[in-house]
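Okay, so here's just one chain, in structure tokens, the form predicted on its own.
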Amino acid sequence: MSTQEQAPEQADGQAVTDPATPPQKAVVDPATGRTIAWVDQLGPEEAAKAAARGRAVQPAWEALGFEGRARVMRRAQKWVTDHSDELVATIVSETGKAWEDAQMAEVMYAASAFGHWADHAEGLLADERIKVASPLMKGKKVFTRHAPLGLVGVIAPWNYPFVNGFGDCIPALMAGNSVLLKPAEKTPLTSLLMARVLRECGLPDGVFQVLTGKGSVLGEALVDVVDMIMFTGSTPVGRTIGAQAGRRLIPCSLELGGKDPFIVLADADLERAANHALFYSMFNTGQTCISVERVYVEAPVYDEFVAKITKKAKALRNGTPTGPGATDVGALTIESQVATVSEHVEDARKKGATIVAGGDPDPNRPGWWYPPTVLTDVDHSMECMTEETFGPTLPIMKVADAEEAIRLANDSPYGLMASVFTKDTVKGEQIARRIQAGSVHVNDALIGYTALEAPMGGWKDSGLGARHGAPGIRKYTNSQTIIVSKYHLKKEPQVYPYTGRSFKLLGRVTKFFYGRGTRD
């Protein structure tokens, strides 16, 4: 639970509480550095108890059927649209992002996701009749069904408390599972708000539970008590969670790091390309796994493109998000990101990069800030071009041609999302097919995430599995194949006793069905 009251605080930010109750930790507004709430720090024992509660109520939740579960989701959808300001204010208070960032990426997604999964879960998980070719299966009905796994664990990141946290719970719930959600330590308030909302919308107690606490303790405990784990976060932590899930032989879905490339060809609409490169690199203060993290521009238009970006970047406001329209780029959500962004910028500067906008954060400013920064004269010897920055930076590299851009775009352990800008959309699609990434835009960036009908996942070190589309809900189920023998002989030729006659008969059957071979 959370409270707005100020509790006595130890030096490490841990609240002094009654020994009989869980310890509490402060939630801090990143834009001001002020404590805004306190939340319980739960551990393995609480995770085990929550798992028992979730398992006990799951069968009744499943028995409600798709329409019964959809009614709860549609009520939640209406709550989100009716109380969007409350949801935005909660998200902004714990992330420091601009109000418009919260509105576009979180609230609009929430309103869409509740309705999408309520409308489409039944169709995506419906029984599927299968036509089989085996002669031994003639007269038999074959179909698959999708059964809920039971208890799903979701471990959320801090950059999008709704989208990449609670958003993953919606399809898991619609599939008939109970869900345990562990929000990031720094941003638990949105998840706690949504737990309250779902209760008000009729979700039975225990079906959805929020467990707040330290990631390295509670996250590990969560993997040990659930039937499937969904994790969004860094690649190193994802490897650890995947290994733990593997030891238990439970499925896991991992959306991990990204270093998304943005290619600008000489024939591109440079104004549109510049607008998209800047917006989708700075949106959410650059703290997006599918944000633009590196740009490759063909030499003939490089100078013009850089000039456009520089002018636009210098005009960005980097202020406290006090309300709608107050700022363009908000604060960084966690303090350690200031150090990471600073390190990448300084590494580039030392290796010859030019900072044409931003750089040099004010060390005396309260909260966690780094100004929108554009770098030129960069290459792959620099961290800003090869390691995930996750901050408001935009490094731009000159390339000779599309082939060099493709080679450099693929020169990364990551493969989450990418963009290609060109007026020749046929050529753009051809290039997109050569990019090693789970999603590629032609003349757009990032916006494809809003297509809930299309799977979105990473290649290489960017993860396993996908969210959205059919895979985004089927991963929360077990597939079961059912074979029903409707028309059959009392004794089929393949059963005991083996005889020379049955051997010859089966040989003739094999030759009849398969002996014609392939066509030349």
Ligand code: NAD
Contents of the next structure:
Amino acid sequence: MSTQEQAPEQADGQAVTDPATPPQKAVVDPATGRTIAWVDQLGPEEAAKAAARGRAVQPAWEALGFEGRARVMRRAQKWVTDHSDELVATIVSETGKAWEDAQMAEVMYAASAFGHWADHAEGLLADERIKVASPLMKGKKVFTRHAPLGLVGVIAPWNYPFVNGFGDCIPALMAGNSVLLKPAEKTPLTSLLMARVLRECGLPDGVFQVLTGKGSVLGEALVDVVDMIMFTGSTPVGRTIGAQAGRRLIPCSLELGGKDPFIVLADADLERAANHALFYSMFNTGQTCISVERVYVEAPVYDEFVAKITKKAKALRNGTPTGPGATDVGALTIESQVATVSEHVEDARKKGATIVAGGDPDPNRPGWWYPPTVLTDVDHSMECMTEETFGPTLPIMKVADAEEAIRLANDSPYGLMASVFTKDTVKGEQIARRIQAGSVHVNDALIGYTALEAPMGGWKDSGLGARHGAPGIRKYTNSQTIIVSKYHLKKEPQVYPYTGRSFKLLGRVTKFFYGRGTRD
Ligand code: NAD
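Provide the structure of the form predicted together with nicotinamide-adenine-dinucleotide (NAD), given the form predicted on its own shown above.
First the chain shown before, then all remaining chains and molecules of the complex.
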């Protein structure tokens, strides 16, 4: 198995730059183990310089207005649709995912997100007139407005280099901020490509900067120089960043890990449920925060469901992603994921689980791989049911009834997404309301992420705040309430000097307005 510490090799079709100026770090194609590029390892000094540059150009970017900023985003949208193959190839080269994974989740998202925020930012951030009940506010005009924060920092994971990194920069930019993006160490190339694209699309220099480097050095430094931090990644790092942001009293938005449950009731359309459970557990090689990570099936349909999944899983191809249609399930993006997935499968096997598909990775295969694996006879004593696996595994547990499924679904520190399959959609909605998760699908999974109009965020250890919807852009602003008094008395009764008369008057006003309760 090749690693980035080895000497750089020429990968097909990719120029390899000599790492002449240290510090540099190799970017490795996870499907082959070959080095495909070298990138700078920046630190606190570069973060501070980039922050100064970003702050200097932000007022002019804000002054362009929504339409001026939207023009840049619409050009970028066109670039994405015209050059989708280049974007897919870059994403695949640094993640090892299947071309179709990149096309559906990253390119379609990119194309829709540029247009969505270009079209809706102005409406979502428009001034809002507020009707006020207080008798002390009679005749005054009250409204809120949303002002950009200034400089936003975005820290990204490696599993979706576009969606979960650059994707969050689009609303931050549309809100009028400058942005510093730190991609994951393993997957910087997509972010660097998008920086080039935005420049070509007319984004002023310095408004968007990509800083590449180590999380514990550059990432920490970034949190220290920005006005807000948008973080997507693991729960332990999210806690650290939340604490650091707390010390600086800057807002942070945290999109963290998940262990999404998938409930199949006895009356479900089993064919659809099996197709969805398999696809959304293996999609992106299972490396999605909102992957189906555990399945609970009501006893009467358990055997039939398992039989369907097993047959479909055994038919999946786990080949090298050389182009469209080359494979169903790609490589794992980072080496340590091979160990995590193996550990969860072996722990389950030792505790009595049955592996009905996959389960035995080839140790001699170059790159980082684990075959699509389905486990049965699992329970909550096993890591595969309680800890985030983030790999191509699908553990299926038999439950007595819906009540047991709901209890087990909620028996997790995470609460990102969930699914319920039943033909009775009224019952499905009732169950959805009892599940502790930021989004719940009835007869679907994961796809709700593409609803950019709807907020998406985690409960419990899965995060704080949301992306998409109104909160997905307002979080990049300071809200300001403006109170305007146009017609007024020279002296209102509540102001000095205090007299017994004003005391009585205010008492009468209080009784008049609130004496019978405010709802009568
Ligand atoms: P990670 O937490 O290890 O790293 C995420 C980013 O944080 C990287 O850029 C890393 O360099 C940086 N980082 C690491 N330590 C840091 C520190 N001390 N200060 C500042 N930055 C630091 O996560 P990962 O392994 O890259 O990603 C996988 C995790 O991300 C999974 O848990 C997955 O569920 C989660 N994720 C969540 C969502 C979501 O929307 N909720 C989406 C994608 C991934």
